[in-house]
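Just the one chain here, the form predicted alone, laid out as structure tokens.
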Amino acid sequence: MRRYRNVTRISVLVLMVFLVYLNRYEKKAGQLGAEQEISDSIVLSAMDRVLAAENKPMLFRGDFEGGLWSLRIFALSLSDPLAFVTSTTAARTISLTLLLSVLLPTVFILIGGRFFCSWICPYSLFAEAGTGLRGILRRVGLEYFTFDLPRPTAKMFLALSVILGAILAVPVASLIYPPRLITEGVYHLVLTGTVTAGVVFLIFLWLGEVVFSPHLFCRRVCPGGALFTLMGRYRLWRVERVDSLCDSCALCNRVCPDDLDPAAGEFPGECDNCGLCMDVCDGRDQHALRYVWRWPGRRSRKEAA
């Protein structure tokens, strides 16, 4: 599953960069005297060759905008549920437009739980790379700290950020939320060539995880992950253990980035359906872990028998 997740997360990053370039091209294509700037850019000139050949330089103006925090595709607007929570509490009023934009993402979370964290969020790609780097450093004899926080910490951070946001009228949770920071960082890097403070924060966060504790932010701090955990507790798409095929090797526990206990069939709301436990199990030809579509707590007829 790691290979497929890498494809989806890299594709998300590429798409984010492409959307920024597309909007930049459309703005430049509509300006007099911007031909030289378009020709000086490899990406913009490539877009110009494709779009200008169709004689439709303004083909997509306004139809594709945004990123992981908020996105518009033609008439469809999508927003991160955390954007709705933080904006609503900070503004102390409900925006109908924002509410409608989170309905579809909410449905997906109710179905797949925290799948966004492992299948879409680009920061999880870097976090897993940090885990791999930490393993390489350990093999060459460089040992670092192992630090962790209690499991409920992320929910506490979420509650605290919501309360502070309501008091200060500022969407506090969004200030440390990787998807929003990455979206903002890509936008500024492409348009102005500058690195935002949010990107610098993510770099130091990543280095801190390599030194102190892999995947710590996603597991114990991320307000979005905490919100998705609460929303996806009764998700329909989940990992399940087949008791008759499990030999209790517990290798799945070692690879679980969320510090859960797949060997005991423990897949609470914190499980992000990453499938790493399935990979290690299938690698031993046990196939004791699998994805299923089922109401939580309900077992298949075969297992019940």
Contents of the next structure:
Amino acid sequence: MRRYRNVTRISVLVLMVFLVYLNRYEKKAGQLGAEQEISDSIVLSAMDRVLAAENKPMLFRGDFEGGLWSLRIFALSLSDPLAFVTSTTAARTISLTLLLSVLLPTVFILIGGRFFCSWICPYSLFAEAGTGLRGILRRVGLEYFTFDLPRPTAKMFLALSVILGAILAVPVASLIYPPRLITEGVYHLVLTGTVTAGVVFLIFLWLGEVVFSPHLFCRRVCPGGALFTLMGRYRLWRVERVDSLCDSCALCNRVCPDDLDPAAGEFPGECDNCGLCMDVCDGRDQHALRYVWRWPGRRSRKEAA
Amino acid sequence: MTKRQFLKSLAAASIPVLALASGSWYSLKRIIPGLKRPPIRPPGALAEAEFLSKCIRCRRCGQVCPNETIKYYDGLDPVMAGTPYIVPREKGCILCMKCNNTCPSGALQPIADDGEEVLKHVRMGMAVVDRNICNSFNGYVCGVCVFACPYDGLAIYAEAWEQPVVTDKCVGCGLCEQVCIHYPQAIRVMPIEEEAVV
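Same protein, the form predicted together with its partner chain this time rather than the form predicted alone?
Then the entire complex follows, led off by the chain already shown.
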């Protein structure tokens, strides 16, 4: 599963960078006209060579814009549900456009729970790389202490930041939300070449995670993760354990980035459907863990058997 | 959730939340009121306090802007960072009404792309002429600002010797400030403190 997730996450990151470049290219081509070549950036001039073979877009089309935080594809506007929660509570009014744009993502999260965290969010890519780096450090002999926070910390962070955000009238919870920071980081890096404070924060966060506790932020702090935990409690697409095939080796518990207990068949809202537990299980040829579609009320297969 | 777990998670979560909230509070109470000039927001923006709470900092208005007018704060200030603003001297707004129609959060209220509607609803600021340095008031006939104005005759008109007079119909697009041939600019868009007329 990890291979597929790497494909989706890296392509999401590449697509985000590409969208900003496409946006810039269209504006630039519109400003300069068809005859002039664009040569102020390597990527833009490469795009110019590819696209100029066709007919150059003379006008700024603007079919796509945004990133992971809020995106527009033609007329379809999509936003993160956390954007709705923070903006609505801070402003104390419901914006209809924002409500409409979070509908589709909300449906996906109701179906897939925290799948956004492990399949789409680029920060989880770095967080998992940090886990791997930590493993290498351990083998070399450099290991610092590991600590963990209690499980309700993420929900507590979300609740507190929403309350304080409503008092201050500032969307506090979204200030350190990695998908948003990556979106704006890409935007500024491509267009102006500046590194935003959010990106610096993410770099230090990542280094801290490598040294002290890999994947800690996603697991215990991230307000988006907490929101999707609440929304995805009765998700349809989930990991399930088949009792008859499990030999209780509990290797899955050791790899679980969310500190859950897959060996006991425990998959609450915190499970982000990443499938790392399935990978180790399949590696041992047990195949006791698998993705299933299940309605909330229904009994699972293991109970029926 | 046990009581012990509750208290521990409360303590753990309150550290980052309080750090962020106190940063925001400091920005709202100290940094923003002390700004030399309050920012000029894109057309259709709500009043400043409401705008800051509603804007989700998605940067879509800047991407849809065909003129690359809209800029973003990218400093450490947690409240201002990521919000759009306009520097009319660098680039004025061409009033295409794309940014406020794409805004997902409602911080920029949608306005129809129509001359009458724009004149009625857009109040990004108000142009103010500095008569001490304006060429037309100092012996050189100029009138560039009047020619640049999309609502010339309505929002700004020229008296004798092309001396510009700004009326209260000015939408604050800043095209006059952008083209002003005097350095520093003799006509400036000043932000309006009162609520936007949307």
